[in-house]
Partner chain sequence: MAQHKVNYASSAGLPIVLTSADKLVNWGRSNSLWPLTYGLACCAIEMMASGASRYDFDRMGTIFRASPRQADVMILAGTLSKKHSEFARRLYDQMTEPKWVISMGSCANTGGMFNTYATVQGVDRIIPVDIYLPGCAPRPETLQYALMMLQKKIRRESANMNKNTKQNLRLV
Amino acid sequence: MRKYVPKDNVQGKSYYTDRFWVAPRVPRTEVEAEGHFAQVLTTLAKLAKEAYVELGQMVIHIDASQNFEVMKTLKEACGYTQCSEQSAVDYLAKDGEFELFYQLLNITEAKRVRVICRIKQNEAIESIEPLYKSANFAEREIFDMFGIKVNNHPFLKRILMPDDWEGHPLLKTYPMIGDEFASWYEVDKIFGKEYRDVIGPENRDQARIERYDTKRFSRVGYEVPFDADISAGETKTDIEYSETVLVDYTKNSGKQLDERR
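If we take the form predicted alone, what would you give as the structure of this chain on its own?
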């Protein structure tokens, strides 16, 4: 049995006592002189600009213009036949660049390699779809969410957002609840712009609760008709509870069979 730990006022206590606490960087170690990762670096030669080990996997920094050559070498010469993840990180405000990464798996050796490269805004990256079919949807998502163009992709178009959507939702400059275009998108698409004054903008903040909203929230004890005007107040309604009891365990009047049927 686990030792009991008092949980008094858990929600009232802050997780970190230091307001400006910063999580430490994941420890990095050098690639060993011998072993699988050392052989991978030898195979890549000058294609690898920097390499180190984090959490048991090797991280390789490369030039973005050589991404296809690097991925082809890792697949054909090093056994990394599976690309399990591919995405990007927005560092435009800090460095003026995107960071792209590829997560590769060598099933035979049970080893993982993370390939990282950087590109400037409005620069394109070469598609690795001819090498890894899983990159098809991943590269379309990068294009959709970040606006990063991928050269020689077989079908580069949005995959999550509508084709006529404006903006890229995973950019750090994109508002969390959408911009002006997002607030009117469904109204314009379904009803037309002439109905903006009638319907109003879309509420994209899921945590927002309006006091007089009688469409989206149940009002237990203050039930009113759908879309009723309650600006003048509501009348409290007594809640009626059912008195039906399916099984009354307080009574010892159950019938007991003498023998199993």
Second form
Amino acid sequence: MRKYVPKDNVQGKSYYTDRFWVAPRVPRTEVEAEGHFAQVLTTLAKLAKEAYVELGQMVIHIDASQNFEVMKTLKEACGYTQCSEQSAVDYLAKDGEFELFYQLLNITEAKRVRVICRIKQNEAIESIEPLYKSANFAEREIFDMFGIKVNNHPFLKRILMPDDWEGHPLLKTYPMIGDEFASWYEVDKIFGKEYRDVIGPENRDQARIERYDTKRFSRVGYEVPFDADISAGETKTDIEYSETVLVDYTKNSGKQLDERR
Amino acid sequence: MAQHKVNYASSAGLPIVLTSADKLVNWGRSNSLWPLTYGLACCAIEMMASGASRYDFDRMGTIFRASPRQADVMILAGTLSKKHSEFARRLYDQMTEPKWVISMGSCANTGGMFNTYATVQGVDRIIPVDIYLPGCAPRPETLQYALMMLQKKIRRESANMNKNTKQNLRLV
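Could I have the structure of this protein in the form predicted in complex with its partner chain, to go alongside the form predicted alone above?
In what comes next, the whole complex appears, and the chain from above leads the way.
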């Protein structure tokens, strides 16, 4: 039997790790001296801090303060006319930084470039919306999901979550099932905070069945008055879950693993 | 058992129907259940299939309406996000009484597999539900069955909705 490891905060750390698993890495190669990417690098000159090729795409690391300049050069001098994707990655726990990336496409050369920069938690980034119209929604999404402010954006407003939402859901610190605000959002908004007691907390247990619940359920053809007791003297037994049935088999508990022993 | 003497010859051969007001009203209500076209996610595809010619909801008197003012039933077909919950409730409020709600599919019933921050964990948190329809997504036959169960439920009810105490919890 595998050793029991507490399963709370499973998002924070995995409770099962394969000792022999090696994280797959995309092979990195140097930028070839002759060719399109080398030309791009010479055009960028000192703007590019580091560059390599991954899966036929060039990855360029830049300084976050120079992002507009870099994108302008790439668009106007190197022919990268499309910004197909733009987002951020939360590395706050590891490095205290966000990584922002821009995925660019050159249609005439059929080449792709990824521009990567890093910003600190409370830093803002310059908008590239004047260059690429697609950046408008992408930067709003970055703001919505990570809370990264974008300077000179024409309309920096939440795009996915409601305007009155609190928190930025794609941050690693944001719980998957939502915080206090998120769990009461619809109740607070529709009925008001005083209705929290009437409606009750969210049921996150998908398997919960309440046989004798006559407040919310009535069987068609067997209707009973509201909140009537239909248990007929049967005592309520709580459903046991995997966490609760994990029995302590150490010497102190005195329990045996197998009763047939 | 009351004995009625019906002279078919004198009343132009018309048969006479004896009924109660409840029966008559509920007969009308249950056989013209007009649902609101309210597809939220993939369950809506099954709902559309139910309405189309193969499964043919029209033969049960179920005709989808595009306005909540003309609808009797709200079929919540799919995942209800928290952002949208306000509008779902508003549509429900806009429906005229008497009104019923079918929660179609796992997502509408309990939040389904979307155990996340952005999904309402069961539409019964904001709207009183009459029929919970399990499945992911429920097949058109299942939706038909749910509708027939709702008809059955309506026929057992009193025509005066205020008298229906043997009912689900009605929020507000």
